Amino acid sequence: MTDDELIWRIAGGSGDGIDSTSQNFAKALMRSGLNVFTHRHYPSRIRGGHTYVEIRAKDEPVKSRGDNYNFLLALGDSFARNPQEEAYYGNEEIKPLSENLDELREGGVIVYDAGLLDTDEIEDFDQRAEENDWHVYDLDLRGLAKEHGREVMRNTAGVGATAALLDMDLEHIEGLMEDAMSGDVLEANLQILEEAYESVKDDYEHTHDLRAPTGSHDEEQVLVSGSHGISYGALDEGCRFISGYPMTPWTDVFTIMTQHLPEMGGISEQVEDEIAAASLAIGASHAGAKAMSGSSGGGFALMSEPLGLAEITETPIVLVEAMRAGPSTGMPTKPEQGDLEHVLYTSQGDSNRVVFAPGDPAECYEQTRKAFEIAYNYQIPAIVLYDQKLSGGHQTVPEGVFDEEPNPDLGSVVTEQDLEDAVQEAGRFKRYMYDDEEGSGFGGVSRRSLPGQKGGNFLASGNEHNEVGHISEDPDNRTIQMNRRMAKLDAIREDLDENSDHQPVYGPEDAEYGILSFGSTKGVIEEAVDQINESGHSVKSMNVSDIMPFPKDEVTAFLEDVDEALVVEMNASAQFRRHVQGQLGRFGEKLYSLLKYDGNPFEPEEVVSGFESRLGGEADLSEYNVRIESATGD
C-alpha cells in the first residue's frame, strides 16, 4: 500500500506520556517539511484509561484529522492493572490494540508492544488482520526500554520502530529529544531510539509499502492549537491580566497565559470559582488593564451574573468559552458545539454581547485580537467561543500569522484634556452621557475615564443609572440608556463589515448547493467540499465566525445563491440552524441539518455521506453516529 499521507495513531494509557510523545513526533514531521494536523482522544479521568493521539501528515495542506488512519503504534496501559469494578468497560489492558482496529484502513500497519499486549486476548485478531491485509509487527518495546533505562521509555522505542518502518531519518526526532532532555535521561532515550530503529531495520522483514511522505515549506511553520492561537492573540493585543478556575478544556488557555504573563509584566490569578474569576477581570479592566477570563460549560454558567454587570457598567472584558459535551459535567474531554445558545442568551434582561467562533488556530489568533479591539472600543463584553476539538488539536500554521504589531490601545478612554473641557462645560464628567434620545454619537459609546484621571470620577453600579452614574428609575432615562447600549451592536456590525471577513466561503462561486457551519467544523467541511465536487456534484461552504452581531447580509446572499443548504454542527438540537433562521427570519424551507453528538468530531467522509444522503437519498448513514434533520415543512 502506498499513500500520499501518513495518519499515525499512538495509543496507550492516559498518563503514560502519549500526548508528549505524539507532540514531539508531530514536530519532527513538521520539521521534515510536512503539514501536520493532530487529533487527541482521552478519557475523563485524572490518570489511566485508554487514550490515543492521531497525527496526519502530508505535503499538501491538511485541514482535518482525515478519514480513518493507516499506522497504529499500540503501547500498554501502565495503570490498567487494577481497574475499579464498573468504572470501566471491557478489558483495559488490551484496549490500546483492541479499541483501535475498527478505524484502521485496509493495508494498514500495526506495531504493538508484545511485552504488554497479547493478540490472543483479542477476538478474531488474526482473521481480521488477514481479511484487511494489515501488516503486523510485534516488538517487545517494554523489554528494550527496561534494558537501557526505564519502562516508560517504551514510547521512545515505539517511535524508533515507527521511523524504521516508515524509512524516516532520526535527525529531527533526535534534535527534539535533545531540546527537551539532558543528562542520563537523554542518553538513555537516544540509545533506546537508535537500538529500536536498527533492530527493526535489521531483524524484521518489511511487508508493507507505506512510507513517510516527503515535503517542504515555503515559509517557516509552527505547530499550535486553538488555545495557543487565543492566548497569543490576547498577549499580542496587550492583555496583561487573566483570572480563572481550572476546567477542561478552558484550562489550556489559562495555562498558556499563566506561563507567559509574568515575564511580560502581567498577572495571572487563580480564584475560588468562576463568579470571582469574571468579577476580578472586570475590576482589572475598570482599573485600566486589558483583561480576560473564561471557562467551560458549567463554569461559564456561573459567569452569567458578572457578564450582565460588565454590560450595564459598560466595562470592556473578553471571556473565553471552551465548549465540551454536556449538560452538566457531561463528557468533559469530548468535543461538542452544544453551548451556542447558552453563550448567546445567558445573563439578565435584554443583554448584549459580541460572540466570535473561530474555525482554526490562525482564526483564533486573529479573532481574539478583534474581540479585544471591539470590547475596548465599544465597552461591551466580547466572547471567544470554541470547543475541545480546537483546544486540544494542533495544526501547522505559517509563523508569519503571528508576526503582527502589538496593540496597547485601551480604546474609548478620555484624555485628561477632554476631561478638563467636559468638566468645565457640564460641571461634572458624564460617564454615561447621551447626546440625544437615540443614543450618543459613536455607536452608543460614551467614553470612560480610568481611576486616577483628574476630574474623571464617576459612580459605577449594576443598577440602572443616569449620565453621571447615580441610580435612576426615571422612565425616560431608562429608555435612553437602553437605546444607547443596544445601539452598539449595529455599530459593531458596520465596523466588522468594513474591516473584517470572518465568514470564509469555500468552493465554486456558482455552486448549486451549500454547506453552512460555525467554529471548528470549518476544516473538515472544506475537505468534504473538495470530495463532493470531485464526485460530480456542485457545492460550496460558508463557515460563520461572527455569531453576534450576526452577518445577515453575507449569510443571506450565500443562501439565496444555492438551491438548498446542509447545516453541519456538533450538537443534538440544531442550535446553529435555529440561530440562522432566527436572525434571518426565513430560509426554513431550504435548510437541512447534519448533526453529530457522540463525543467525536466529524470526519470528511461523514459530511460527504450526509450531503449525498440528503441530495439523492442514496447514501447509507447507518454506520455513522450522525443524524439528518429535515427542513421546515419537508
Contents of the next structure:
Amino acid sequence: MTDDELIWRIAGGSGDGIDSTSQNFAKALMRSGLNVFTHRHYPSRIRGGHTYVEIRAKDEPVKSRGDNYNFLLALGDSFARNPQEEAYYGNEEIKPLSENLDELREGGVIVYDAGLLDTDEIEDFDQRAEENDWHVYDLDLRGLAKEHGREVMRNTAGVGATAALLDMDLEHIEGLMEDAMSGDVLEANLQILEEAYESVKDDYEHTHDLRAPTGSHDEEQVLVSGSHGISYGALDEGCRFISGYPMTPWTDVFTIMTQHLPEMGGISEQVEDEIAAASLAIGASHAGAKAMSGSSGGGFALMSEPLGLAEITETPIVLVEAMRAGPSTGMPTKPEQGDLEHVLYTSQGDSNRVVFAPGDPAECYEQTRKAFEIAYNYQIPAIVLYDQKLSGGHQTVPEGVFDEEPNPDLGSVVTEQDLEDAVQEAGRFKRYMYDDEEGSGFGGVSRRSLPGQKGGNFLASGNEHNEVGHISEDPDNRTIQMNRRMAKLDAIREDLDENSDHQPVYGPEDAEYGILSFGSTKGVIEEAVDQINESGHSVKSMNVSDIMPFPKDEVTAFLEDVDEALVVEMNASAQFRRHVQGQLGRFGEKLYSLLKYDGNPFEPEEVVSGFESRLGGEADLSEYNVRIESATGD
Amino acid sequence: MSAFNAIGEEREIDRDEFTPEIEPQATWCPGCGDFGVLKALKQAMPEVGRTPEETLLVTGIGCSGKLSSYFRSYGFHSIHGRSLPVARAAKLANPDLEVIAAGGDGDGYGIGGNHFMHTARENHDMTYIVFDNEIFGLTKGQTSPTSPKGHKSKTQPHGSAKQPIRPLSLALTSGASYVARTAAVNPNQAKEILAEAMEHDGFAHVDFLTQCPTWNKDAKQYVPYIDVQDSDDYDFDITDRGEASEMMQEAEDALYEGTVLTGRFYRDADRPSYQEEKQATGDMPEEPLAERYFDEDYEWERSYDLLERHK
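Mind sharing the form predicted in complex with the partner chain? What's above is the form predicted alone.
So here's everything in the complex, that chain up top.
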C-alpha cells in the first residue's frame, strides 16, 4: 500500500463524541485541500461499545474507505467504566485499541490514551507492534483534558497529537473549533489542542514516516453524506412535506429534512408507524404538495400496503429505503443490499414502481431529483434505494453539484382551463382517461386535478375504477386501465434514455472482463478496477442506478462486450444478479457473483481478490468474509 | 392566484349537488343504516356551506368505505383503517379544504385504532364518521371490535370472549375535542351533529350507529333512541371532561343493555387545532402549502444556500 494517503481511524466508546470529532477532523483535512471519504462503524447501543470512524484523505479523488488503515487514535471506551473507575463490561475499555489492530497496516502509527488504556492488557501487543513495524505513542490524553477542561475533551487532545505526528498545521482545526464553540469551552479546547500538539512535538521522538498528504481543490468542495444528497435533492425538487417514523438508518434523511422544512415553509410529521407515514405522503400529494416518506427494511415492509394504493390511485410519492442488514431487525447499524427484491416486488397485484439506486452522495442528489420528476410526471411511486454505508458516510463533493435551479413543478396536473374545457366537452372531467383500446396513450399518464379545483372532482380509489373514478369491475375497463398503468414503465424508460445520465461505466472501453454492481459499491469497485488494470488484467465496471425500469439496452451492451462479468453485491443470495438475468433473460453463463454480507462494506482489496480468484483461482479468499457464486447458466 | 378556484366560493348550495350519477344500491342492502349516513351528510353540507369541490371525503374500505362512491365531492377511497393518515395530511397540505374521514367500526376501531388514537391526540381539524354496526358487513358477518361480549359469528362460534371497545371514551382520552354519537334512524339529529362536527375547529369524532339488517339482526340499533340533550334524565356539562367521561361510560354500558343514548358528549371549543398548534410553533406555513406550487412569484429556497455548514 502506498502512503500518499492518510486513513485515520478514531476509536472509542459509542457516545464518546467520536462522530463529532471525526466530522471536524474530516473537514479540516478537506479545508487543507484534500479529498475525503468517511466510514462509520458503530454498535446498536447509545453509550459504550466499540465504535470507530475512519477518514481517508488524499489528493486524488477518494471513492471508498480504502484497504485497511494507517493511523489509529485509540481513546478508550469511557462508558465501559462506572464512576468508581471500575469496568462495567469486563475488558471492553481496551477495545478501542485491541479491536482495531487487525486492520492496521504495516508501518502504521498508533496513538493511544495512556490515561485509559494499557498495552500490557493486550497479551501480544509488543510482539505484534514489532512484527508490523507499528510506531506507538502513549499519551495521557485524559489527564491532559482533565487538567485544562473536562475529561470528555480528550478527543481534542487526540486530534492535537495527531496533528503533531502528521506535521499538520493547526489552523484549520482551530478554525472549525471557533465555528462550533465559544466561551470557556472553546478556550479549554484550544488550550488542550495546543498542549497536546506541543507535548508530542517536544517530548516524543518521531520514528514514523507517515505525514499528512497535501493537495488542492480546483473548485470548492463540501463534505456531505448520501442522506444529505437525498434531502437536498428533495428540497430542490420542491418537496415540502415529509412524514416518517424513526428507524436506523432512514432517520438520517428524516432528521435532515425536518431540520430545514419549517424554515423553508414545509411540513414534517413524525407519525405513529410506517403505514401512516406512507399514507400521509399520499394524502399530502393528493392535495397538491410534493411529498416524501421512507424507512429502512422493517419499516418499509409496513409501507407495502400504501405503496400499492399510491400506484392504483396514481398518486405521486417518493419513498426512501435505507437498507440495513436483515432479515427482520437484523443488524440496525450495518449496511447490506438485501432489500433489493423487497423494494422491487413488495405490494399486491401487478404493481409498478420506479427504483433508483444512487452510488455516492452526488448521485443521491441527482437521482432523488430524478425520482421526484418521474414520480410527479408519471403519477407513480418512486423509490430511492440506498444503504447504511451511503446514508452516514461523508464524502467531498464539488459544491457545484448542488448549484441547480429548483423544480417545484407538480407534473401532470390539469389547469383550470383544462377543467373548463373538459366539463364543456364531455360533461365532466375524466381523471383516469385513456385514449385508445390499449389504454397506452399519453405514456400511460392521465392528468390529475387537485381537491379544490373547480370542475375536477373525482374519486381516487384503491379499487379498480373507470375513467371518471367510479369503482368498476367491468372486464374491458379493467384490462384497459391495467394496460395504461403498465405502459408507464416503458414510457419512463424511454424518457430516461433520452433525458438523463446513463449508467456510469468505468475503465477501458475494450476491457476483457466486467464488474457489474448497483448502489453504494460504486466507488470501491472503481478503485478495484484501477488496481486490477494496473496488475495487468483488463476490466471495466458498470454501476447500475436505474433499477426499475431497467436499462436493458445499456446493460446488454456492456455484458455482450465482455467475456465474463463479476456481479458484486452486499447480500447473501445474489439478488441483483437475479434481477439482471431476469430483466435481460440471458447471460446466465457469464455472470459470477461476489457476495459479502458480514455487516461491513467491501474494501477494494476484497473485490480485487474476488476477481482474481474467479479468473485463475490463485487468490485466497479465506481471510475475507466474501463468497464467490458460480454462474447459473449452462 | 386561484389554483383552487372552488374553495371559498359563496353561493347557495343544494344537497343534490352531492349526488353522483351512480346508485348506492350497488353495494348497500335494503334497509342498511349506511343510507342514513349518506343522507344526513348530504343534508349537512348546505348548512356548513361547503361545495362538493372544496370537500375531500376520505374513506377506508368495506361497506362504509363506499360512502365516497355515493357522495359527490373530491374523494379518496383508501385502504382498510387508513383513511385518517391520508385525510390528515391532505388537511395539512391544504387547510382550506373541508376534510371528512369515514370508515366502519372494524376499520376505525380495529385495524385503524392506532391512527384513531393519534389523529385524535393531535386534534386535526377534521370530521371523522365511524359507521358503527357492531359487525363486519362486507366480509359477511364476522365479529367486530364493537360486537358485544358473547356475540356469536362464524369467526367466534362459541361467542366472543372480548369486551367491546368503548369508542366515545377512547376518543375522549385520546384527545378528540368533539365527541358525539348519533344514529341512522335519527336523521334530524344526525344531520345537526354532522354539521356541528364539520364546523368544529378540531378533531370531531362521530360514532354513527348504523343497522346491518343482513348480518346483525340482533343489534340494538332498532330500539328507540334517547337524545341525552333532549332528555331531562341526563344532565351533564359537555365541556367538562369529567362529566363527559362519566356520561360516555354510562352510554357505553347502556348500549349493550338495550338503552341507546345519543347526542353530544364532549366539546372543547377552546383547544387549538393541530394546524394552529403547528403554526404557532413555526412548524407549518400560514398559507396553504399546496397554493405555493401555483405561485409563480414564490422564490424557492435552494439547497445550495444550505452548504455553508458543509464547508
